[in-house]
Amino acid sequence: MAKAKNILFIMFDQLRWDYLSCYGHPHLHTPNIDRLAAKGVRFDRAYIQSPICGSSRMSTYTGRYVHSHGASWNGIPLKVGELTMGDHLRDAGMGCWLVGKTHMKADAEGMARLGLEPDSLIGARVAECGFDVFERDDGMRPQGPGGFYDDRGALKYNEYLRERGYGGDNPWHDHANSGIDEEGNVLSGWFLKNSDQPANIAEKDSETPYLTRRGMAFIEQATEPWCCHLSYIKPHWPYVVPEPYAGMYGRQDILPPILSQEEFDNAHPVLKGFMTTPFSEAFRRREVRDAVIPAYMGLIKQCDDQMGVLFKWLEETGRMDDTMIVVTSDHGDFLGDHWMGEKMFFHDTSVRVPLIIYDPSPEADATRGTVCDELVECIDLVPTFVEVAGGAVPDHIVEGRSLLPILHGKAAGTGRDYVICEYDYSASPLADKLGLSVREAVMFMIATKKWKLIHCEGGFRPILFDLENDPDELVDLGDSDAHAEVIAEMYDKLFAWTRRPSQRTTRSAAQLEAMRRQSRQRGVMIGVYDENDVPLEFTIHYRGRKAEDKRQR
């Protein structure tokens, strides 16, 4: 029988949930991801906990809300200690190896503090986010003043690139993300007008299938039970890419932005704020989101080719058969949306994300194609992953939900009313625009099937979506006495969440109970006036004793 060994955990940069046609999009088809749906359970209500990378990512790779785990911005450590998806999973008897992205960036003085050595086999662990690193490509080797983003940027890649021949000292900028004019020069994607030009480069030997090809080697070479983080980096920008995905897609295949007039001028400060950034404004343009968005519909429609590739591949090898198979991203992109460009805010164009998951296992059979409607987080894939390799999930330190239940038609849901969202940009220049501190540059999300409740620091009113009467968020009601009743009753599920004993992880909830009975055991008698005011065997050792008698007299 069928039975899932193996977890191909694959993660996209920037997806947006509704640009897949099994989420509805019109225009972009996208039949592979599709059909791993109609073989597992599509989530209609998945939700991020941070809407940029490296916050995101931290928290679906703990399954940890970003309040407990701390690394709030790209950027930002996680914490040496902080346990993760790998931690967990190598406890419970399954590898758990790294293809592709992370964003993580390692706590190098609490590793130093404790004597870890990045090259030692627990040292690089801990530096790379709990995987064991099969290879790590980031993504991202831009170039500017204070030198390289990212020192280790798309190394591996840009060596493979000049294996097959592509020249110059950074070619994942001229040839995988630019495009180029007849004289031969380089039209950079950093410039959204290039956006509209094919990358230079021949698409085999473009990202995606580059990593495509990377996941189907640690698959291949793999022997024991595995997790593979098969982590993409599109379609995230520079949006450039290679025919003939460039030219899939024109003006006609743009839907309209969902904006409204009045949603810019009565806009909260804070989000405000976020519509009038650089990148915002850009988006504001036509002839940006005629260049940009065709190429990003063009990224998306080769990620979805390239799941065929590696999805037939899978069934030709046998393995489909034992290996789970998880499809998400780390959250979405506001490409002109609520007058917004990149993803920093809390809308549902940022935060909620596509999740569909295949499980082999015959006590899947009877949710195969099927679509959950409950609200689901994405710290909810680490205990999931942890019940597929046989484990107990630690619940004093995960604080996601198993998805099994729901997988295997047991639960509907996981039994929460709401989810959580949260972004700290405390290191961005909006924070000086809205001359906020440190301490007040942080958001808070809270949203259920009807509402969703923006708290902002700073002494802001909050702001309220009614997400069944205004689906497309454009009418904030945080102002409005009418809604009173609503907002506090956010505000306490809001404080209840805020309440939990997240940072309690060194005592899980059993040894916490067995503790209260353990005091007596151990002679403890505050308290106890009469030795006979308690059970015999709490004080058989403090009975019948003698001592010679040392006082001064």
The other form holds:
2 protein chains.
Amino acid sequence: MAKAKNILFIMFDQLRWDYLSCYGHPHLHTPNIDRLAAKGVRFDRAYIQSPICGSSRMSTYTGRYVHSHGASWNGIPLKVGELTMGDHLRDAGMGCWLVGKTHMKADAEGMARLGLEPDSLIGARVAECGFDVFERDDGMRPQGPGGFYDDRGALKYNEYLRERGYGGDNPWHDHANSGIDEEGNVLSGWFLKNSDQPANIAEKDSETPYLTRRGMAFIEQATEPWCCHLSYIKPHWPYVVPEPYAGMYGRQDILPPILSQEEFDNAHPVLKGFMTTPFSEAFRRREVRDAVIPAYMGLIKQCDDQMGVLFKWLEETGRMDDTMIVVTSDHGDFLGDHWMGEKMFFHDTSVRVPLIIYDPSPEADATRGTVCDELVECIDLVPTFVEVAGGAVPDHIVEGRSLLPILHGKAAGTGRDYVICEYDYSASPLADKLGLSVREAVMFMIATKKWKLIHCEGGFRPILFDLENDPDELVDLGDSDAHAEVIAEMYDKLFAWTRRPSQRTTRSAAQLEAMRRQSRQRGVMIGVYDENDVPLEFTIHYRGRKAEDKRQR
Amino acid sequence: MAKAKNILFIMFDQLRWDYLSCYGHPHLHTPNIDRLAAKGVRFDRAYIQSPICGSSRMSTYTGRYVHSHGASWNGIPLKVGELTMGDHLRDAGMGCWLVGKTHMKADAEGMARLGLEPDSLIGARVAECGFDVFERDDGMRPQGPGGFYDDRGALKYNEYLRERGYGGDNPWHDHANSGIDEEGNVLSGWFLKNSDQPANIAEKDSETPYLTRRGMAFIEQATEPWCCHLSYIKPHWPYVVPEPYAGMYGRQDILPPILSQEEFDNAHPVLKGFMTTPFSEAFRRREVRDAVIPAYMGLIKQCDDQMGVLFKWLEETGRMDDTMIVVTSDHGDFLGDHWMGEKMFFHDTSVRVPLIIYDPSPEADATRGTVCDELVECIDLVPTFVEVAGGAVPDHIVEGRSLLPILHGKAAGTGRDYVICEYDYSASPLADKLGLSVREAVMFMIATKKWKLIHCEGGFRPILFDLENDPDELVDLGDSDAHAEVIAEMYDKLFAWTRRPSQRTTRSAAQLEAMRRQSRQRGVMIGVYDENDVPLEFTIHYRGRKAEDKRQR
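Starting from the form predicted on its own shown above, please give the structure in the form predicted together with another copy of the chain.
Everything in the complex follows now, all chains and molecules, and the chain you saw is the first one.
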């Protein structure tokens, strides 16, 4: 084993923390990911910074909170000037490449204003969230009356499918994400009732194996030290998986939803809003869960098998010895827990994600197979990677903290006593339903190991969960008088966090400290009565001068 | 009178709000500025956003709080991507030009990263805080063992002085900002004892008349609608003024300092830190105040006379009829009040500034000569100017509020119930003295008409002033149990302010609201059990499809 030369940064999309066997799922066996955990450190309390794809990723890629970078919902562009993993790694001499999904929305207006062409080297990086693109595949290619959601969605993958003989104008939809009936009708994966159908595609042509091969293709041709963000689309919806995975799980494998009637009846108005969206109401139906959850489990099983393929290949080619491997997710999926579908709230079901890091270096031998119970955030990956690349972490920009000391057994945690997650639903239909302005449809979560407080803008009371005594988060203590002090303490922490100087990104702490001694060096004399108040060296340019010409007296 | 076509945006540097006769100074008569106030609106509670040149200006120029733009001290660059007055005005079809000082520090690193050349049109604007530069003159050309404070300081002005026959390598220092003794020795203006000496320069060659002429030169040649930021250096130190102003005021004109012994003895530790800097201790000396304040008053009197020259010329050339004129300052000067010199704290002495706006349009006739007692902030100027230029205020970027409704008698105030001011002293020697990290050496002020609360990071208690009953701010109620509720309320307001989504600048409120209805338009179906759950129009692309080729069944 050597010091990690390269980083393989694997992200799944919408993978719940508890749907892997190493995280305790009783029926879903994921031996390949478990094996990576046995060789690395499994982080048991890893939190993402926003429970929605785009914003979670923008935080993971920038190493900064959503409130700092501002790309607070899918489709809100990451503004020009925000630095990412790619910028920091290239500064440290490591390439940073994308294979798969980022959900990056380029700030076209900001780029145009600065004259940045999207096809220039700099412009392309800015537009692609700092990555150099081997293949971008955001997966989805939905189509509605207003056109495609994303003109570039599944573009190359659709080409691949066509080459493989899959027909129609959108084989991504018709084959990879739909079933088929006896008459040859496409059973669209967009409709949850079709989730129990096998995808009408050969398993090896489906998205997950395709991206594994694309990842290997990248690695095979890479020469310089690299970080490869191999970013899978699944198990994100459409929830459809090909055989043999489609038939692998059934009703008997579905865990009962985590919920209580009281939780629903007494729900905080904003939470009730989320519980009563169409997608949450759908997941209250037994037939939805029965169709979706086995497919979701099959998709994860396929992901795990692909990890087996990938890790075996890395071993065989010797790359396992010099490559750090990270496996994580961008958020979970409620799947009916807490009366909700999708991911847009702050229960652990959604905001806690799997995070496994394997470091090949001998320094990490002491921690192999261990579980870290400390609070970590996905913004911690950027500084971790920068350290692996041999760079200095620009901590006036990056708000995460390196996990390398934990991986090397030199620290128990990051020194952090809370995690932050944010959700901005100002651009969601729910904001209309709740009658909230774009300023009000914003939420913050702050959690210690013991307490989780959720603050909803718009004049609502807070939500509070006792994570120790109520790990399922079924009892909201936000209006409990007995918890007023805890609530005040959590608010104090949140307030301190909001006051952080997150935009003071053009000067480092060391530079600011050096400035403390600078102005006199440059001759600025403030409040000096006469030349004897100040050491000679500072005033030498102001002493003993003779006025030349134009004497007024 | 017509609708304003152009904007003359005049800023003085370090001009106290109460050192103009229209704001009540008993001995300093400023009839020209007073006359402008009589023709426009005089804002009596205008607050700057940081009590230091650079940061105050970055807020005024961007229309954003310091916590939002991050350029929180002199020398901390304004990061690439922050939009300014110039960007917004050009979008609205109005040019935006600089004549004088901005204290802008370009983000050279950010520019290099994006490939922006400082000599390109876009690069120059980014480097110059969004202005097109007619003449930049930041005034100061100090020199110390480490070289010049600013290599470009007073560059063109020094050229002018040399052409006029003023000799030496730095006539800005030797003539414009120093006196001379009988032997021809330069009496440097950097030493306060020399403030009672007349500057060794003909009055018309000194900085204030020079900049007036440069402003008129700009206006004379301008064709398209313009905003001209005529930005004077004085009455900022070095406190030296030529005759006849040098002899105009004496000891008898100096107002007693606003202070109390108890204020000093019981000062909050951070405030005590500011009270005991060398520049504050200097202003405790009678001889310093006796030398400096008459010079400071003379400098202001000269500024006012120059306003007379300028306004007369504008009248004679008909420009007074179509030009909005704004007179303001970037902060005040303690001059010994509250035991301090300089400006780095939050008493009104420093953070309240004069603000007079004259609008030639008939809509403003109703408010001519009135005084507005409502809370306004200097960030309000950007949206005011954008409205004058006929643009729409991008209020997802700009945090100020237009003053045009006040000027046109359509609103009493801006609807704001507090003002914010911030000071970051992490790069100041005082942070070392108080033993504070760069995270801790940061302060926030929040003030209503009644209360002013100051929060100092680093674990200190707050400072509280009762502005109604103690307008001189001599009694700090920050540790008064009787005021615990007020303190909590002020902290609540500050907390709400810190949670504002200040970085969500790439999508407007209207765009976010439109997005609420967009995803189904683009075919994203979440939680839809079957096709009958959704109106036909949204699912048309998913219905009735036949799988082509590669049928798996």
